[in-house]
Structures are given as structure tokens and as C-alpha cells.
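For reference, the chain that follows is the form predicted alone, supplied as C-alpha cells.
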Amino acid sequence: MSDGDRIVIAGAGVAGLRAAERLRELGFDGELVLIGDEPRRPYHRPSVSKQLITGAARPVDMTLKSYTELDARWRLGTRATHLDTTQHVVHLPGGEELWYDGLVVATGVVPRHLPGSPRHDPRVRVLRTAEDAAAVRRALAASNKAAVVIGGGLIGCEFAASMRQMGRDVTLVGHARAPLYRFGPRIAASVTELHRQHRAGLAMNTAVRHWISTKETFGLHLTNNQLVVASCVVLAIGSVPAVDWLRGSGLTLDDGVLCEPTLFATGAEDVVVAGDVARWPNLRFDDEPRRVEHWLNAVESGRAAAENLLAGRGQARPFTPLPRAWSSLYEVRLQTIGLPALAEDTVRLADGVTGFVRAGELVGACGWDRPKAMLYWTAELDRRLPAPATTPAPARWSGPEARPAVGTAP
């Protein structure tokens, strides 16, 4: 690909422009244009649930910078509605066509909806955007009393410490035994101990019943007969891949977009995909297809993506990352490496680090505040699970030779 070709960015976040950033570091001098539904440049998604809730910090202050110049077009506000893979087009609302020689679809997940909530009310939220964060600003300020988040994961986690930091009263309401059970009994005592010692309301093992809404408050009838009171209720239960549009598209859509190892899209020539809304083989595990929610998988997802895409289908090479990813709750961090989904068992490795083992093969690790044993044990598991090796694919992209790839998140 040279002058004269077009690479269309479908997606502009994290994992978007990761892409553009690497196709331009390797010489690609064609035009380049990036789509994206929200009305901003990439920010950095993981604020939303910390320091954009607390007021800490502003949408403007998460802005990632590009490390190299883009000179890319931005069709920002923008929401593709439908691909067509034998045309080579884009649509874009209002029946503009937009063709491509290349793809990158790189559009995410969207939150999942819980049945039977009144999400028509401003007080019931999702909590993935930055316009997400200032509608639960406003539902919060309005009313001094108790905020309540719906699920135990992650964001659930993040967002009642963030309720705490600020002084505000709020209920953590899950389905799991535990916050963060799906890290083993250890990790998710920790988190539990954790919040009970910020004074944050759990209440696990349940769900809701009935919502009751009032013009003040939200009454929530668990399922546990607990009636829990909110002025603000943040719904955080998962995501699902956001590939309404590309039904009908030819690509294989089954929890995602299917790809081959190499993160081309199955079916397709000249597609390939980056970051959550992937589903593809990472052979250092196995050859079970998958998907990877991680900030870091996002951004070395969308530079290998770009690579493979310039090398084309036949020389493009396996990706095959040891996933990383962390977080932090009140001041204390929790790091997980591998795929700790896929263990039968867990083990404990040292003091707050939990492994996670599948057929006697330890597959993942997850630390509790022990950053320096987490160090080990990543080198460790890289040792034990190693890459497939690949033979370099030869660079058939003009301008100038590749510079080291950057390699870290921002």
C-alpha cells in the first residue's frame, strides 16, 4: 500500500489509534481515516470509572497523544452502519460510501443491558464513556443520597471506591459470592476486606427483584429481601462487542469478529480487527479462539494489526501477547497476567499472589498489591508459555524503514 490507497479506521479509541500510529511509523503514505461514534479524540477509558467520576480529573486531561504525526483524517461523532466486504465500503449515515483498501475494525464493546432495569430514567447509568461519567456526575449531585453499582467486576470495584473517596454512601449489589471472585477465593476475600474497611455496602449473591422509583430515590427488593435505597444506580455487568454494523458483512460474528491467528478477519482479504471486539487464537494458550479486554491488549492489538495488514494475509505473523492488565482500588493494585479464565484450579504462587492452573500448566497469575513478585512471576509465565516461533514476514510497504516499535501504554 502506498499513495493512492485509502486505510479506513473503523473505531477511535485506544486500539485505533495505536493502528494509525504504527501503519504511519511504517511508511504507509496512503490516506488515512479514522471513524469514531463519540465526539472526541482517543482518551484514556480506564479514567472513566476513577478520576473523571471524582472530579479529579477532566475529559480534556485524558486525551492520549499520538507519538508520531497521523495526518490522518478524523470522522469523529460519527457511527459506521454497515459493511460491505465485496465492495469495499464503509457506510456511513446519511448513505455516504466510504471505500477502503484496508480496514481496522477496531470498535469495542458497548455495556450489557440488565433486564427489567428503567434505563429510560436519568438516574440509571452505564459507565464506559466520558459522557457517561458526567451524566453520573449530574445523577449524583442532585441528590446526597446513596449511589448504587450492579456488578462486582472491575468497573463495579472502581467505581464504589471512587463513591468512598468522594464520601459518598454506596452499595456494591453482585451475583458472585465475592467482588472479583472470578480471581479465587484470596483475591476476592482481599477486595471484600478492602471495601468492608472503607465502609462501602456489599451486597453479594444476589440480584434485583424490583425496582421501585420514587421522585427522589430508587428503591432496589433484592433478591436476598435487602431493600437498598439510591438516588444514583450505575449498572456495570459486562459488555458485549459492538458489531451491530457488520451483520450481513460476510465476517463471522460470534462474540465478536472471528480471526485468524494473525487477527485477519475470517472471510476477508484486506480486514482485520484490534482490541475487544476481536476474537482470535492466541497460540501461546491454545487454538480456542477468544476475546481479551484489556486496556494493553487494545493498544498492542491495534499495532500488530496494522503491521499484518501492510505485510498482507499470506506474510502477516501470529499474534501472540502474554495479556497483562491492572487496576487500583483504594491506593492498593491489582495485576493480573495470562488468562486466568482458563484455569481448572488455583494455587497459591506467594504472599497475595494467586496462580491459576489448567492440566497441571499454570496459564495466569494475579497479584494483590505484591508488584514486585508480579515482575517475577511475568517473566516466569512467559518462560513456561512461550510464543510459537514465526518467521519475521518480509516488509512490502513503501517509505522509509520501521522504527522500534513503541511497545508500552501510554
Second form
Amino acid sequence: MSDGDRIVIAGAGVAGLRAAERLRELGFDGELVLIGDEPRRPYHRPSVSKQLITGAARPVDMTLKSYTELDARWRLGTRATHLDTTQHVVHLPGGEELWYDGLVVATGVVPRHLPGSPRHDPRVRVLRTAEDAAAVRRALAASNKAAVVIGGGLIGCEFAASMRQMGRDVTLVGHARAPLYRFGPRIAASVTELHRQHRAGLAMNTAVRHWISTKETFGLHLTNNQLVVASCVVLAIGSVPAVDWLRGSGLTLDDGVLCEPTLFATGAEDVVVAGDVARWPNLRFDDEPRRVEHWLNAVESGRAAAENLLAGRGQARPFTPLPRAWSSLYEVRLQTIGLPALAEDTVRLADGVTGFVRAGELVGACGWDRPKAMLYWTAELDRRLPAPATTPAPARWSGPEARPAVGTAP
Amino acid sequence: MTLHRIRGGPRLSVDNDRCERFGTCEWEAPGLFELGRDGRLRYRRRVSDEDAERAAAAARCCPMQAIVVRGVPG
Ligand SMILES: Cc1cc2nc3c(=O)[nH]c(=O)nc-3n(C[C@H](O)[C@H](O)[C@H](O)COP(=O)(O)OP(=O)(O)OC[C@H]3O[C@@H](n4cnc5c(N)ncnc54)[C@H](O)[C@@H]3O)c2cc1C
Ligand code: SF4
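Okay, that one was the form predicted alone. Can I see the form predicted in complex with its partner chain too?
Every component of the complex follows; first up is the chain already shown.
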């Protein structure tokens, strides 16, 4: 390897950026290449359904800062098309091949499409990127009819709230009994009431039977026989891991990239995975691999993946975060900690705080506009679900001679 | 610039228009940030070099990207 060591980061989102930053903090002084298919540097994706939709901020305002000199080579607007783990090469368009000594996979997820929806109509959109937000704003500007969002999860609810903030009519269509139903009946009831207060329409327990598109508007005929008319329709029905480029790479693809507890991809010595695309067992909870699609997880897993890549697979430490997430809906701050999805039951922990229980054990909590109480419950969960004891602090990069994971076998 | 030279050290600020008082910063850096019972956020404006790393962690995690840290030692 005459050109020195090279670490490639595929996916220039927040996880990729935080991995790059951590590599430099730990003293990695080889070449760092970030490949991202979006045309811009990493930015604050959560604002796509909030400030970038309402126009309260522009994408440039949302660019993320690095707190260390990255000295990286940015390959933006470039898609990684294939990975070959035996040759240690990432393929780029035009036949270009990029070898690596270490690889960070951080390609995130892509929004799911709804079968039967006119997906090539410019008025039918998803929300993931700054460009998506701009496209929705264009569709909204072209007509003063209502907007419709399909999906009653966080992004669907945030979009509905953003529409009301802009003074636009909006209807949220969802197949669950209530929006945010997976956060338990208390949160679901509160968010239903909140949407009502702000006069956002809710069509729950239903789905689209068929689409009637005309030049000016859409008519959505729902299975409950309701007809809603829309200027634009946003699909917010979940997402799928962005792993197309990894088919045939030797990595295990099963709802994301399957990882060891340390974020090393199973079946590779020099590949770590971070962010929404990583499916790893968080030993704080159990040994079942799962993905976590939240901002703070992307920040923390990006840093942990970088530490472990430098430490090498043998010295790597399990990544055992206490997951934390937030959302803003209208004037309400919603926060979750732990893994509410594991729960069989919910309990009321305090005013506005729901606890999530599995086998008599608290595995998560969700706060309805209770940030101060959530600090208390974060500490409490951290105490009740301790991270298993770990090995020493992250190794500093000690140069090519040592070459733990980064570098081929001597 | 001159002020920075003379006083030195990392500095913290929070953009009030952005901050929604989630308190994530307090979890990342207790002692530097504190969400009061009244819901107001208090924070140190000047931090030691040792605390700069925790301040940067808070800035990375802030849901609103409202925290600005200047002068983090390289
Ligand atoms: C609209 C919206 C609102 C959200 N709001 C919140 C919130 O309020 N709170 C919260 O906790 N979380 C929120 N999230 C989730 C949070 O943004 C994600 O968890 C986080 O962005 C994940 O980071 P990542 O780096 O793993 O993936 P991403 O941020 O998706 O970055 C991955 C990058 O890789 C690129 N890429 C994909 N495939 C390739 C390829 N083959 N080659 C090159 N590049 C590729 C993608 O285009 C993307 O730029 C929200 C997400 C969305 C979409
Ligand atoms: S984490 Fe950010 S938004 Fe939350 S209180 Fe601190 S500065 Fe404000």
C-alpha cells in the first residue's frame, strides 16, 4: 500500500460525518474519503419535515459543523454502486474503483413507496432530503388546496403540524387507530387532541382505495368511503435500509447490514456500520439485532464505529447506548428514551411521562412536553438498564505499523 | 479577535431563537448546561479546555443545532 492508509466512508449523512470527525480526533492521519449521493455536505435532516418545509430555515443554515479539521476528500453527488469486500474496493459510477483499508457504511435509509400511488407524479412526494422539502414547497405553491400526508408516525405528524403552522389545510391519513399509536394509548390520545386543537384533519383506521388525479388536484378515495382532495400528497409510511449497493458484497443484508455488538459488519474484518442502516444487538437490552432510526443514535454510532475501526475487531467494544429521540409537534416537545417498541405494556410514570414495560422491567419512556422530567427518567433508565462492563478506552491511531483493523493482514 | 486572544479558552453560546429547551445538552454536559425548573436554560459562557470536549458533544447532540462552541483546542 504505497499511497498510505485510506478509510472510505460511504454515505455523507450525520453518521458518516461524526465517524470522520472521530477518526481525526483519535489521530488517524491517513486519507479520508466521504462518498455521498446528495449534492450537499451533511446537514440536519430532522429539519426536513420542520424548518425546511415551513421555510423557517434554508438548507445552508442547517449544514452540520465539525469540531475538528477533517481534511477529507468529499465525493458528493456520487453514488457508491457496489462493494467488493474480498478486494476491499468500493465501486463508483463510470467504472471507478476506490480501494480502502477501512470502510464505514453509513448510507441510512430510503423512504418506502406506497404500491398503487402515482409515484412519478411531481405532486406525490416523500420526505428525506432538502431537495424533497423544496419539491413539496413547490407543489404547495402551485395550488392552495389542502395537503395530504399518508402515515401517522413521527414524520407524518410533524408534516401535518408544519402545514398548520403555515396556515395550510392538511389531512393525515393513517391505517392505525390513532397517530403515534405505537407510543401507547396515552401519547396517541394526546397527539390526536393536539391535531384537533390545531384543526389538522385526521382520517384514521383507513387507507387509500384509489387515486383520482386531475391536472389541478388529486382525489383520494379512502377505504372508509371518504374522499379527500389534495394539492400534494406526502408519503410518510416508513423507510427501508439503503443497501441496494451492498448486494453481492459478502455482507449480511437482513433489514439493514447485520453487525456484531461492536458495529463490525458480520463477515468482514475491516467494515463497520453506523446510523439508520446498522442492525446490531445492543447488549444493554438483549442480543437481538435491531436498527434505531434516530438522530442521536446516528451521532453516537458514527463515533463508536470510528473508534472500533481504529481499535480493530479483536479490541472493539460493544456499542451499548441508551437510545434517545425527540420530535417537535406544534408547541409540544416529544421525547423518548430506551426502546419503547420492545414493550408489552405501558404505565404512567409521572404527569406526561409514559413508561414502557417488558417482563416487568422498564425498557423505555416517552415524555409529552416534559424535558425536565425526562432528564430524571434518562438517569433512572441508565441506572436500571446498565451497559455491560466494557474494555479500555478508545485506542489512538498508532500509525501504519500497528495497523489494527485498518490495513490488510501483514 | 483580540478579546479571544487575551481571554483565550473555548466559548459557548446558545441561539435563543433555535433552542427549544429539550435539555439534551444537560444530559451530555451536566454542569455546563442546566435546564431550570422554570424551563429556562442556563449555561456557562466560558469553559475550560477539559470541558470543551463535553461542550462539543452537547453541540453535536442538540436537537435544534442551537449550540455554538468556539475555540475548541485542536
Ligand atoms: C424528515 C425526517 C425527520 C426526522 N426527524 C427526526 C427527529 O425529529 N428526531 C430524531 O431523533 N430523528 C429524526 N429523524 C431521523 C434522523 O434524521 C436519522 O436517524 C439520521 O439522519 C440518520 O443518519 P444516517 O447518517 O444514518 O443517515 P442519513 O442521514 O440518511 O445519511 C445517509 C446518507 O447516505 C446517502 N446515501 C445512501 N445511499 C448511498 C450510496 N449508495 N452512495 C452514496 N451515498 C448514499 C444518503 O443520500 C444520505 O445522504 C428524521 C428523519 C427524517 C427523514
Ligand atoms: S439541547 Fe439544544 S435545544 Fe435543547 S436545551 Fe440544549 S441548547 Fe436548547
